[in-house]
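What follows is a single chain, given as structure tokens, in the form predicted on its own.
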Amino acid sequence: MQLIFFTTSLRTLPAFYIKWFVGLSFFLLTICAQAETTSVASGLKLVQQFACQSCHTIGDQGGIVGPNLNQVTIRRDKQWLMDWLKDPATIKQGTLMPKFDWKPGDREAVIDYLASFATQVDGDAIIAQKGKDENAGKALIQAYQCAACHKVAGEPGRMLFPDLTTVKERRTPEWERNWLKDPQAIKPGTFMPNFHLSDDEIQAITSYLYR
């Protein structure tokens, strides 16, 4: 009702107040844009003074130590990663992952840059292209990028966590499933992110992991 009521009156205003407000709105579009310009490419700088790359996949290029990088915005809300960012061990006690001296607005910026590498997952296309089955867990698996962390068939991956490839030779598909839909309930503390994945994306990773 009131975006109805909003645009209503707009329409009613002199087209002197009516350019006025076009006007100032694309100003501030653009300042938001430069900002953002800006703030990834200090996190560029960043992630190259940190040299970051030494153990992380950022983009096409750097180490295996850690987790590839290009989907972590996808895999960890914002707040997660500045408390990551801020102090690493306490969330994740014995990590390789140092502490640094960050300034006011360094870990934004790097956020912000690692955010441009980022793709969004479309779930339910992928389930509508490819079906409920292994075809689309194999390609939930890329999309979200699973081998960051994971050794899965067929795919090349970090071995920092458990190998998905014997996943069926452990645990039971009742099991996955229940792990996919909600990590911290089955583990609390876990460092496996919850990726509110549907129903239908955990049956067809599940199809895949257990084909």
Contents of the next structure:
Amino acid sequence: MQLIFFTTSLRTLPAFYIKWFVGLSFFLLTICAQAETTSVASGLKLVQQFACQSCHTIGDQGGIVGPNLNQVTIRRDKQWLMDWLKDPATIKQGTLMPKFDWKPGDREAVIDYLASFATQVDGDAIIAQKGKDENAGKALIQAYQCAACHKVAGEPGRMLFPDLTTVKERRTPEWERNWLKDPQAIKPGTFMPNFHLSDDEIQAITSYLYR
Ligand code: HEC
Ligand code: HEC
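Show the form predicted in complex with heme C (HEC), please, the one above being the form predicted on its own.
What follows is the entire complex, opening with the chain shown before.
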């Protein structure tokens, strides 16, 4: 009798745990997915309420006073974005971007909302497909959306920031490669983000800019 009980419980116990485990994970996943969508939805509301698109293009709508924000979560990390949204002028003196009155959780929601527009950049795949030279460089500049700030490759960019079409008249390729590697190391406090580019990506972008 005891033996029968022992064998059945051995067989049924794991199944019992597996069912609970699967059920519980599913439940938690649903909650997380819901939290994510509510966050994106409240991010959208805040972006509308504060009229961010009067200055920024998000999706395919908005102004050009500030950078296009579709790829902003690719070029800026979360902490930078939190600090920027909290008080832009502490990061860039004299910026036109206003300081907004955020409630707890608001900035996170706006960042989640902006992240929903971002497309990950697979530099290795671009280079594998287009080679290491100017063709890959042009594609990388588009993928990272350098034109959010710079005039380049026939895209308008912004008057405020250097025109990349003419960078070869001002800078040596060596300076430009070091710049792309780590802008802050060359000019502390610069607004140019570090894209954490690989050496191959930098090489490709350089051959495009100096073609
Ligand atoms: C009056 C215009 C204006 C409004 C409104 C505005 N911004 Fe900006 N924003 C700017 C400008 C201009 C910059 C670029 C910094 C500079 O050059 O001074 C910027 C930069 C940013 C950046 C960093 C961009 C990058 O590429 O690194 C983020 C993120 C951002 N804004 C988010 C927002 C959000 C979210 C809102 C709405 C809550 C908003 N902005 C409203 C003008 C504005
Ligand atoms: C959020 C805005 C922003 C984005 C996006 C951006 N840059 Fe910049 N970049 C700047 C600013 C601002 C400067 C000027 C630096 C300074 O004086 O502080 C600059 C300077 C440069 C320079 C030096 C130009 C010169 O003539 O001195 C190069 C080269 C450059 N950026 C390349 C790129 C490339 C390539 C990308 C995309 C991978 C890119 N940038 C994306 C803001 C940006």
